[in-house]
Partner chain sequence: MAGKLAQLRSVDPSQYIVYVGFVLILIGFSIVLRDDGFLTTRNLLNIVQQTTPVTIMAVGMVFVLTAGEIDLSIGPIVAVSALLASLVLRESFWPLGAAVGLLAGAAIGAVNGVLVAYVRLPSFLVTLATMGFLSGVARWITDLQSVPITNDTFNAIFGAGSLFGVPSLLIWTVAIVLVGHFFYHETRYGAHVHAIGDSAHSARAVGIKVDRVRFSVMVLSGVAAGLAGLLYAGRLHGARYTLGETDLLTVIAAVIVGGTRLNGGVGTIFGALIGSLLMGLLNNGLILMGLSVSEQLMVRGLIILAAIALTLREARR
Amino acid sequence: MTRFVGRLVLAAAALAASTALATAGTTTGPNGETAVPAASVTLTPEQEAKIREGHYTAGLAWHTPSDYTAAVDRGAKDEFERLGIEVVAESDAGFDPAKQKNDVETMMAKKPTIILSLPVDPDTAAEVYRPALEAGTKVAFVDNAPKGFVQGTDYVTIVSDDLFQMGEKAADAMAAAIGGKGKVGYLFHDANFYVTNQRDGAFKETIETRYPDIEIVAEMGLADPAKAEDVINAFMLKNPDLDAVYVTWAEPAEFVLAALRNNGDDHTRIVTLDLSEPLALDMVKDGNVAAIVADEAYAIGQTLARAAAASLVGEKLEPFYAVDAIAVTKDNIEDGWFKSLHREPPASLTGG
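With no structure shown yet, could you now provide this chain on its own, in the form predicted alone?
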């Protein structure tokens, strides 16, 4: 399972109303917020000293366990430890909004100063975090915020990916893999979900504006990842000379890879988003996979924790911060994996 599967579950229930799109090289948040670089969230030595003197505590109310969540969690914990903030409670909701509500209520018995969370269902999450707001707890979010919540009043900020950068780097990686020219397929996410919509749109925009010798000859939307194999088979039937295919995220890309292998195709390259061990293994073995673009998940946790701490000392924060993306290839697999997830890649990818 890739780290992105969970976010698609959230999308189906919670993000249908979002219409924010990436255009002209920009990333926006779920409500159209302008993305600000995560690196801009900083603290002065004086602010850090004041935070340490406060003996603050934190709770972490995540949506589900995954490699992605583990990296965000570790980034947050490391930053809190650096700032002298004790994590007193942690939970995962298993994609269950009712459980997340119970998790937060239980967490509040520890009276945390801060809660970091990724809402399972933003449309109904206002009640999930109501006990924290009533207690004066600072709440900060990954990816999205509860419907009706006002940044700066009800929550500190949102931290997520630089979505346009992810799609842009996927386009650049594909161009590099096929020598800047050729025929490619475009398999995008057919759902109204601001994360995938912006990433997919950025890929297409970059190809069309930056690479005149690359032609998108086949494109199709995908709602069910398991249908990706059928889609790529249809692509190849009409375009047997396809040089590469962009796949909206790693899970459907695994189905695309299986289809290419079943057809004996060792020519068509795959570029996708979000880390996957099976895809990375194909990549390091010089298979079809050319590159996997990932976000800096560990940095999301770091930034969110730092932002929440900054709010305790009166720092004014922007509504939406975005971390950088990394194009992971065979040549930088170890560095890229560590930069994204803050752990070494699986031994299968390094021969360890």
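Positions refer to the first chain, counted from 1. From a predicted model like this one, the values you see are computed outputs, not experimental measurements. Compared with the form predicted together with its partner chain:
- Treating the chain as two rigid bodies that shift between these two forms, Asn332 and Pro252 fall into the same rigid part, each C-alpha being assigned to the part whose superposition fits it better.
- Of the two rigid parts of this chain, the smaller turns against the larger by 16 degrees between these two forms, per C-alpha superposition.
The block above covers the form predicted alone; next, return the form predicted together with its partner chain.
What comes next is one chain alone, with no partners or other molecules.
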């Protein structure tokens, strides 16, 4: 019980800290940086020619495998290819900061000019990227930078999704799906992870401030994605008559969908974040899923690669860039899918 109260207090504090921006309705960087639109990172033809002449190389040190990582990865690789930069190494830390340190150390044997990465644990990440810094490699980050690192000297920039916008659009999509009123559930990520924390917080904040007739009547934290199914089954059992459920990201939302199907519930709507084919399939078949909010993940990789390349030719960059979010529904599935992941939606979704 004390632990639960402690958690609530912490969550409230985190919410207060991360959503001081809530009233402004914008995303800020992990250290309060102002978000600048990703599209503003551009290169002149002269700069591009100069980059091509440099025969630069790059390493990609990702955090964990997912559709999202794959799209970021694709965006980065396409942009590097366009700029004549060779990707010489790629790694995946499986959410383990010690493995990520190993990966970066290993990559340094190839002396890449650039490393793009998403730090698993910003608190301990300074040691992860130290070898790259010492070798003069330009490092640019997705979502977050290591604690203690200074933008402009230690790293190039941060590119992220518009996290606030994602949570906000999820709230708007939910309200649209249930006609602006009802009792809803809130399944949030119960871990100290800036990305999910800010998205979840923005959803809650938007519901509470913008939709007085929608009430969050039940909430639960998901600490371990591997155990999400059990938590969700208990949650759905205890709350059988919700009008809608917000789920922090797609994988646990698939369990929510499974639970609703088991109960024969075709009333409760699901709104979640990050694209997933099974969920989208349910959505196009008029099932429980109402909307999936996605970020332009491909554009994150593309912008990050471009920004890192720009830093090689002396371009000065802003500390924090954000790409837009899209609420994907039955009506805009093809456009939305392509905008986010830069590939056509699976055939199952388009009837093709």
